Amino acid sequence: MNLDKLMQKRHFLTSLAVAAALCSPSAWSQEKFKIGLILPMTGPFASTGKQIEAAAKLYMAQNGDTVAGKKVELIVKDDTSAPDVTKRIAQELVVNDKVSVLAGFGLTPLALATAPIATQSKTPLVVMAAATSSITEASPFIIRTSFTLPQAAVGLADWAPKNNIKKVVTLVSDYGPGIDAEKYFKDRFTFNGGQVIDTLRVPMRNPDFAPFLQKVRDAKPDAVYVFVPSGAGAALMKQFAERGLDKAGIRLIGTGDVTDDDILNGMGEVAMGVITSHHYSASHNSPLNKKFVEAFSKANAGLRPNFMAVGGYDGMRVIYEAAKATKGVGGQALLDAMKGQVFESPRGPVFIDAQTRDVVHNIYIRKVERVGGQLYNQEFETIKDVKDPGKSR
C-alpha cells in the first residue's frame, strides 16, 4: 500500500513537471512565428534585398525576436528577381516550412508571380518594395508597406507646371511602375496645362539609357520626367552627364528612386539640384528618423538606408503587432490585424487602408543638396496623407 502511494505521487509530481515545463517561456518558444523574406540578394537589384533584409534584421534587433510568446524565425531566400524562381520558392515556404508570412517582393512581377499561392493558401504577403498600383488588387491576402508609382508621380506633376516646366519629355522603364509612373504624371501634367511631348520607354534588360536621352535632348523640352528602378539611377545620371542634357538646360525631375540614397552619393555634381518627388529620404526631419538612420548606420557599416529600407522596417512592425493581436495565429485573422494600422514611421504619419490594404503616407517635393559634404535628398515640400490615386478612381 505504501509503495502504491508512493508511486502515486511521483506520477503525481511528474506530471506537475510536464505541465510547468508547457507553461514556461521556453517552451513556448519552441513554438515559432515565421516569415518568408523573398529578395533579390543577386544580379542588378541586389541592393533593393541588402536594404530591406537589413532593415528587417534591425526591427528585430530592436524589438525582439519573439512575439506572441512564439519566436521569431526569419527565413531569407534570394530569388534571383525572377518570376518563377520567386514563386517556387514562395510555395515551398509555405508548405514545407510553414511560414505564416510572406514578405519582401523586390518588383512588381515577383509579387504578382506569388499572388496566387497567397490567395490559396490563406497566407499574408507583405509587400515591402513594388510599387505597381494593381498590386494588392491581384490577392485579397496582400498588404503593402513600400508606396505607388502614382502617389509619388502626381506630387510632381502638380508642382512642375508652377514652376516654369511646361513641356516634358518622360522616360521610364518598361514594366508596371514605368508605365504607371508615365501615366499618372502625364494625366496630371497635362491636366494642369503641361505638354508631354515625346513619351520614351527603356527595356528592362540590360538598358542602355544613351540612345533615349539623345531623342530627349533633340526634343529640348523644358525638362526631362523620368523613372528607373532603385539602383539604375547611378547608370540614368551618368549618361544624362556626358549626352550634356544639363548642359543644354533640360532639368531632370523624376520619382525619388532615381536619386535613390543607397547610390546618390557617388553620383556626384551632375546629381546636384534634381527635384523628385518621394515618401522617403534619409534626411527626413524627424526624431524617429534620425534614430532610425543613425541604428541602421551603426548596425551596416555606415550603410545610409534608402526608401527600401523604410518599406522594409515598416512591414515588420506592420507583422509584429499584427502578431501580438492574434496571439501568433496567422491566416485571415492575421490579415485582418495588418489591416487599418496607424502609426509613426521614420517616413512620417503612415496608415494601412482597410478597404485597399495599401499604405498611405506623405509624399515630399525634394531637392539634391549637399549637407555635410554629402549629397540628400532635402524635403522642402510636403503632401500630406496620399491615397493612391490608381484607387480613387
Ligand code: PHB
The other form holds:
Amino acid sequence: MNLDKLMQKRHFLTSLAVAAALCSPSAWSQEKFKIGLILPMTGPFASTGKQIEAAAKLYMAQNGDTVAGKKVELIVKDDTSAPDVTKRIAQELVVNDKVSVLAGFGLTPLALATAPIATQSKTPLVVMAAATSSITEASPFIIRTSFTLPQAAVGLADWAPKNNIKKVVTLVSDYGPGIDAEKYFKDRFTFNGGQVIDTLRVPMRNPDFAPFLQKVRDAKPDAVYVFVPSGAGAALMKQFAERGLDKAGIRLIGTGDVTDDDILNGMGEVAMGVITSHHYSASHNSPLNKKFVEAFSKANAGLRPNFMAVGGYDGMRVIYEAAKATKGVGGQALLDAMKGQVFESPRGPVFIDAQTRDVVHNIYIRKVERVGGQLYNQEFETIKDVKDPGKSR
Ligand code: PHB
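In place of the form predicted alone, output the structure of the form predicted together with this ligand.
Following is the full complex, with the preceding chain placed first.
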C-alpha cells in the first residue's frame, strides 16, 4: 500500500471512530453530570418538594453548576407522591436521560418503590426526605442525608420521664416512619420507667385527627406523643386545641416533624412550649446555619427552610463532593465516594456512615418559643452523633 492510500485509510478509520463516538449516548452524557430529582411537587406533600427543590438550587447557586469539568444538570420531576409514578420516572431518568444520580424521595413508599431501579442500574440513589429506618437496606445503592425516625424518637423517650411525663398515649401516622416512631419511643420510654397506655395509628392520607384526639383526652395521659409527616402538623395542632386537650393539661410532645419550620409560625399560641426532638431547627445557633437560612429565605420570597430543605442541601453536597472525587464517573465509584463523607451542615456535624450508608448527626431537644415575634423550635439539649438505632438490631 502506498503512502497516499495509507493516509486515506487512516483518515477513514479516524472519521469512523469519531462518528461512532458522537453517536454513542455515553459521549453525550459525558458532557453533563445529570441529577434526577424526583419530588412531590403537587398534592398534600408539595411543601416537601418545594423545600428540597429550593435547597438544591441554592446549593448550585452557591457552589457553581459545573463539577469535575462537567455541567451539572438538575432534572426536577413531580411524582405527585404516587409510588408507581416515582418508579416510572426513575426508570425514564436512568434509561433515557442517563442520570448519574437519582435523588429526592419525599415519602418512604416512594423511596422503597424505586430501590430496585437503583440496584439494577447501579445508580446511586440519595434519599433527601424519607425517614423509615429500613430504607437504606432496600438497595446497596441507597445513601441517606435526611434522618431516621428511631434517631429522633429515642432522645425524647430519654428526656420525657425525667421531666414529669410518665404516662403517654402515642399517636402516629399509620405507615413506615410512624411505626418506627411508635416502636422506638415506646421501647425506650418503657425501659426508662414510663408507661405507654395506648398506641393509636391514624391513616396517612387525608387524616381526621379528631376521633383519635378524643380518645387521647379520655385516657388522660400526661402527654400525647405524635408523629405526622411534614406538612400535616398544622391540622393536628388545630384539632388538638379545638378538642381542648391543652386546657385539659395534656402536653403534646413528638418528633420535630409536627412543628416543621415551614408551618410552625402559622400555628399560633397552641404550639407554644411544645417539646420535640429532631436534627434540624431553622434557629440552630451556628454561623453556617445563619448564612443558610438567610440565603434560602432571600432566594425564596422569605420562605423559612425546614428539615426537608437541609436534607436536600446536604444531599447536593454529598453528590458534588463524590462527583469531584470520581471526576464525574458514576455508578459504584460514585457511590463509594459518597460513603464516609464528614462535613458541617446547617444542622451541625454530619457523617455518612460507610457501613450503613445512613446519616449520623446530633439530635436536639427543642421547645417552641417566640423569638423576635416569630415561633421557633429553640434547641436546649444536644445528643451528639446519633447513629440510627434501627441498624443495631
Ligand atoms: C417518610 O415518609 O419517610 C417521611 C415523610 C415526612 C416526614 C418524615 C418521614 O416528616
